[in-house]
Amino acid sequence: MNVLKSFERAVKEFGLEDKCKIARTGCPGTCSAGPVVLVEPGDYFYQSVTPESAQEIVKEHVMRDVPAKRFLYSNPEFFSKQKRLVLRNAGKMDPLNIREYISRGGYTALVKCLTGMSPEDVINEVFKSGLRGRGGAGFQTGQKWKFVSKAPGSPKYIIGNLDEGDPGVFANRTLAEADPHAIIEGMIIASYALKAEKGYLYTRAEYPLAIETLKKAIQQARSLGLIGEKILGTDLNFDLELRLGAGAFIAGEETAILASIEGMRAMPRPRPPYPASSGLWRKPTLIQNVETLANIPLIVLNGGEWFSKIGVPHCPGTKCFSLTGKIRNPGLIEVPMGITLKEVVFDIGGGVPDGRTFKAVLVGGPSGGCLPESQLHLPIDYESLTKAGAIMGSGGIVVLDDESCMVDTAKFFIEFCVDESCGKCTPCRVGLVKVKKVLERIAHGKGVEKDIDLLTKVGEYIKEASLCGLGQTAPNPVLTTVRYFKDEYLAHILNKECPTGKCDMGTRRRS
């Protein structure tokens, strides 16, 4: 704030009121590098901009018309590769103001929907995207619209789910800060699509920031008529209602979060049913992820085919992620499907900082998989990173560097995940606890050969057995550092030592 105050100081100290407007914008992505400010035209992109630089920039740039280039941004090479969608617009609109969203396209595609498209028009287009969950599961989205579409009972729901807790993830929260109505937009041309008069939108409390944008971007929008009875004048009606979970990690699983919003603590269900079917009050229920629902709109906007050719076939569009851990260039990307693991940290990344080595990069956040450098040549899609051992998840791409040990990391994930497992099935209650006590034997040098086929062992057992998605995957971290990195896990046992000495386990050799 004191940033954009003293922008505004500037401005009027030079009399340029007329010439140039200043307006807070969500966050470009650029998270290493802020205060950041873009001047337009021209995308000028400066960093690490203080109250100081911001009246220099003013007087060179605004009232001079040259480039204060002491300040531009000094890597061009975070954005040269990626491939912005979904951000379309971060970093360059108000995100509280509904006017200048409209000004860049937003709505028109809802209007399409309304004056020249009928509901199962829109579902075949969503369905030729090849438009995949953005969530991490990575179910074909329009094959779920057609589920719920086709569902008996009414009324139907729709939920957007903005709930993300793995750590160092926060692509939704961005989003959701940057471009709050193209996620509305998305949800009300869901709506018309599925005849669903009633939507939630589902976000973590700890969002403050979101929270006031989401809820000042319905506002707007309902002052339009864009949310509420007779939308546009037509037959359609939909009323959105911005829901708060208290923030477990367990809450983001879908049918936790229809536990939630009907008012009761956020556990996940035995499916089937699936919610298509039977999902809020056991009505159909359509549940998205928010990047997903963004997408619609530049779907119907442009068409299937021409989404569908983006990335690869079988993965087609784009997917944002957290870049974060040792890495030159931290912050949130978008890329386009198909992209290899070397690319993202290397290229777009800046690869490790300080002189240090690259020793794994995890993929998919606390429940995903320690990759080595010998899988950076791999794809970014479902299918690759499952074969690897990782997963999409909900877009975290954590770097580690050679003073990271692959023991302790492990140790890190299970400990989170058992924190925040709900308990309600045997395989992640006790299996994860045990898995724990595991790890934390070998980091004590106290573990012996055999507990390497026992994480094993055990890992797949959850994986198999487990009710959701967290503990069906929660074993990943333990299950590729013991398949990429088994000779960490000998050195403790064997030699009593850790590598890199992150360990205490009384004999430590350090790099």
Given for the second form:
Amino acid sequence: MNVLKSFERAVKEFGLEDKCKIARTGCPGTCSAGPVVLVEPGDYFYQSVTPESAQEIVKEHVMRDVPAKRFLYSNPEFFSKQKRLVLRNAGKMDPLNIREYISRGGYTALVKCLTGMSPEDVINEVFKSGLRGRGGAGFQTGQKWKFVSKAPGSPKYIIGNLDEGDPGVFANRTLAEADPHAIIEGMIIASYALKAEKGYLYTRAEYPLAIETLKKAIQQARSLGLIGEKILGTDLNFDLELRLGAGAFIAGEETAILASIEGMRAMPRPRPPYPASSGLWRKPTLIQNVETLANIPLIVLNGGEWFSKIGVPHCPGTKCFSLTGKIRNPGLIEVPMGITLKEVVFDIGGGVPDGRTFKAVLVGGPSGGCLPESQLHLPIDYESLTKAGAIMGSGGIVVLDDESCMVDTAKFFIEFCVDESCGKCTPCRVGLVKVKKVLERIAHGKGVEKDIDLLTKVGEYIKEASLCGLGQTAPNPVLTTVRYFKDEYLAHILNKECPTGKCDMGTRRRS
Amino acid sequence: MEKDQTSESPHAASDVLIAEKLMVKLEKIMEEHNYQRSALLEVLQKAQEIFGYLDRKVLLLIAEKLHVAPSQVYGAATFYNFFRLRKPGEHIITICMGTACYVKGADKILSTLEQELGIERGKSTPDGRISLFITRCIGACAMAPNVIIDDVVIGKATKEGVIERIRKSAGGEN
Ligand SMILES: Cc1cc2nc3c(=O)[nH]c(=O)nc-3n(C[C@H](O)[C@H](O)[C@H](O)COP(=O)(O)O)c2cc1C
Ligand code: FES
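Swap state to the form predicted together with the partner chain from the form predicted alone:
Everything in the complex follows now, all chains and molecules, and the chain you saw is the first one.
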């Protein structure tokens, strides 16, 4: 706020009110370089702006047209390898002003649907695009739309999944705060294609700014006749309601989110029936991650074929990733599918800072996999990551350096999943506690060599036998650390020693 | 559930009055939702906003008005991490123990604070001044580690910085 005020003051002081406009935007993704300021034309991007440098930037750049080089963003490579489709407007416009979204081409896709495309045309275009769900599982979006469209029963519902329960991930949050209308437009188009008249946007209470932004955006869309009855004078009716979760990782799972919206504990249930045929109040329901939804307007505008050529053929488009941990340029990025992990970690992320060395990258959140340097050549797509033992998840990339102990890391994630397991099915409820105990034993210098096999066996069993995606993926961090960092486990077990000194071999009080 | 702590203050009479007013406010919110049972989570959230936490009386009232079994209301209130069933301290310190914050040393900040305050995570100091909670990611991971002191997020937090802030906002003790 102080920076904004300083700009306003400086512009006034130098009499530049007619020459420039000060706008507020959402986050462009460079979180650790903040506060940031963009000066157009020319995409000049200033970092770590203070009230003092604000004054100088106005004086030099705005008044004399000479960019104040010493304050410019110092990592141009952060942007150069990115491809920004979903984040097209992030950091470039005021998210709280629907007119800015419209002036950047927003809601033209909706108008195109309403004036020149049948619902089937829209579904076909999405099908042709090859778009796959960005919430983790990577299911074909067009296929899902066909299922919901053909499912008998009414009314039909649409759920925008913005639960983002993965710790270490903030892509959906940033999208909602920087470009809420892209999500909303995607939902209205889905409602037209599937003849669904009611939508819920489900987000977490931990995201107050996103909630505020979405609330205002929905209100604005309503007042322009884009939500409500007879949308833009056509026969389309669509009502959109914001629903808040209350801090449960499992609530993002597609059957658990149904229970949560119905006002109950977020407990998953067996599938089939899938939500597409029996979802909210047992009616056909489309559940889609909000990043998936934000792609929809682009696909409608440019055609499915255009989209299918971005990224790699079996996995077209882009993906947003939250890049965090021991990395020089943490932040939110969007890259074409098929880019390698190495390019993401080293070229965009700038590698590991403070003179330390890279050890592993955790891909896919708390139930993702820890991949070592030897796997960094992997292209980012659903199949390659799964083969290596990780998952796409909701797009979390956490970099670990040589200070992180792999046994401790595995233990951290298992503790998280034990906390978050809903307790409905036995493999997940009991199995994960068992795994946690074995890991604790190893971390306290009391492990035996057999424990490694035990971890693998129980882990595989939990994956196979669990009811929902939580249990089916929770053992991944353990399985991948055992697979790629076995020597660290052996050091704990045989030498009673933690190579990084993180585990206190038996003396530290458990907190 | 814990015994209701509010009723034991010296200003009991005026407290009761305030409590009644707040109950009326809660009723109104339920009315806005047409007493639909699917609004349970919304109502619990609002109730926590109004009272700061969810005590037995509040949970029972919600159960009655929404026609939901008390066990289900209690079930939902304990299932979701966001709900508090005990009165929190005057100042609330929340440490993010999400992945990004953990990798950046949030655990060390947590154990330092547990020692400094003499309480474990999830508890309040005996004088009711400070509560220590953990959360799993507030979505500000690029600024990890994050600590929230009374709704203010402190990014790139250090042990020293956090203790200093607590001293400032919660008074000189500890
Ligand atoms: C434990 C668990 C948590 C999940 N959390 C989320 C989430 O926060 N957001 C999300 O979009 N999908 C989440 N999913 C995936 C959903 O079940 C579902 O696949 C997705 O929302 C479908 O949308 P998409 O096809 O657009 O990806 C989660 C799955 C599991 C098993
Ligand atoms: S992990 Fe702490 S803010 Fe995301």
